[in-house]
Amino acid sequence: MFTHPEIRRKTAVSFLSAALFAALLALFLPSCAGKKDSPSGKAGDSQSIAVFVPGVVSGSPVYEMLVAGVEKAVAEFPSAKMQVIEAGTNQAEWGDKLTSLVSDGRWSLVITSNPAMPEIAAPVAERFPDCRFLIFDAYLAGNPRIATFRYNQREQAYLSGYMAALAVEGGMPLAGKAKKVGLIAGQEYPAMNGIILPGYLEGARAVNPAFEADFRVVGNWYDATKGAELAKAMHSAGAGVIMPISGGANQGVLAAARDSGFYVAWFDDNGYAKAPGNVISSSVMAQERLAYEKTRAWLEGKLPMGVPGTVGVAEGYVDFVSDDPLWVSTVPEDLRKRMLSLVEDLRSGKLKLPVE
């Protein structure tokens, strides 16, 4: 068939702007891996999963459990994969970099763990509707896009502050005499201000109603100087027992802890043999459980989205450790007793400290 020079370039090059069209199309529509998506939240037949991480991964024990939890589910599924993406400590930056991760459409699931998580992948999630998150720690209900599950951290405050004021009330060394418990925040959120903070002194109270918090704010969740210069200064004002939940900043209020002489009390994994004889107790989550459960949920195409989940004490979520030689050794024997009975109450329903 005969056709005019002109009229073959033409079409040529009307071929060449369609496929470049499509190909710009393609790159900028808002998608994830997999093009069309189950009630369980599962993206068709592709399984990646990238682990955001709202900070650094090494030193952050929230933050190796969850990888931990991943990697764990992730291996057992020959055809799925992942990747651990740091977003750092600057949280004005998490958005940003969030949004850049969805944007690239590898990911049929982002999995992270932060109780700010929720309100910055809200607007994420509705920009890019094929993806789906996976939040723990955080709690966010009726988001068809999103799972949630937090930890009942009223519980472990208050499991905290139990231990805090029997240490003062036992006459533990280091403990000095005042009604003060301390808690130092890497920075104020809701959970810290509503949920933490309230059931620490709760705690403490439940031991002598006259105790008090001190709580004090490093502004960030890395500056272990700024740690270490608040809990001294909590120290001077009376507190023998300080929890930190700082991130990075925990370091300081340990060394701190180890050279003017107070006692720690330790969140969210095992803390005794990070200052021996200094730390009296460690409430701990079980990240790495949860983390493995609900990715093998998601992995099986099993896992509803928009349903918020809280577990705790009695689900086994939440725990205090009482079985390390370290806190045995440290902590008197009829201080263990009254404690190891508080957390058979919580574990038993004979007391119950719901999250509202």
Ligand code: RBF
The other form holds:
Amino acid sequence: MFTHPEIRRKTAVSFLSAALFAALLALFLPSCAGKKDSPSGKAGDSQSIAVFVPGVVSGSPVYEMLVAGVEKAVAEFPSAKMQVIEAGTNQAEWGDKLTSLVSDGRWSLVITSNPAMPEIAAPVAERFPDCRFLIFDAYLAGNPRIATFRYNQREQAYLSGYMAALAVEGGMPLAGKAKKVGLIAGQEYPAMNGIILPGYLEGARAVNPAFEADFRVVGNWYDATKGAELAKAMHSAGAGVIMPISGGANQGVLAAARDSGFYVAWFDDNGYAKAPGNVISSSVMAQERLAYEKTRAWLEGKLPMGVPGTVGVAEGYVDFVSDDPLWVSTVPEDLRKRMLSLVEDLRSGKLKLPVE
Ligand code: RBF
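Alternative state: the form predicted in complex with riboflavin, after the form predicted alone:
Whole complex next, starting from this chain.
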């Protein structure tokens, strides 16, 4: 379904056909190499968009939502085209793969997502100054060729930690007695160590200050066997609720939850149906909607570059899924009421949890 870019090497083309090819390219595919250095996209510019997925799409909610959102926007513009490129799990190759994608010259905008991408995109933007980058789940100020949007993940993780601790304090059957909440990450990175893990613990401690976090790392974003092993070890050590943020490895955590009987706090999208009865929360980011809106803005020539955006509960881009019948049937009413009241406090601004 996803095609990888190829650098086309034309070795035996005559001068004439090369010139013809270049002229046609300039006419029909105005690209990174052919545009003026403009601060924002303009309607009429090339509407060719590459979605650069730093990893693999399947199994990673953030990337599934990204692709779905861009696809939806592109489908609304007859002249717009897109291609999805999966850069794979070897992060050492991402910079070269991005460079080769952009040097291909077919894309006016590259859309990608994760907090490491601004640093990888900045030198590529410098080298190919007519290309623009739209990066979600990331933060960078002041680069006139890069637009970033991040979610308030302190709020998002706080919601998860609060529900996890409520499950223990409220005596839910699989939650155990230990005042411990588990978090399994694909890898360590600044947003994980500095925002998500502290926000998760902060939420748990808002229920009872005695809570501690058990934090473990898979070491990649795909190893479901390792995810299951870590989750089982964590469960044996007392954690009755585990939040997996480990891409494809999340599947192992879900399987372990079903086998061993513990709860899962799902992150990023709605996960209740992934293990009905085991998944007790879904703290979500509206990545699909944001990707849709910002891709549309680009295609309409209205996407400002260089000014980072942060969106959270009050703006409607971070939320807790409370209208799913599986949540209602799994979590007792008194705990659900406390969750809803927390969401309301964040929405109204009564509780403020800013990032930075
Ligand atoms: N999250 C995923 O679900 N799948 C991934 O493959 C993935 N790769 C990441 C790679 C890097 C270098 C970083 C910094 C984060 C990655 N994330 C991934 C985490 C993602 O950006 C986000 O923090 C979490 O999904 C929580 O919202």
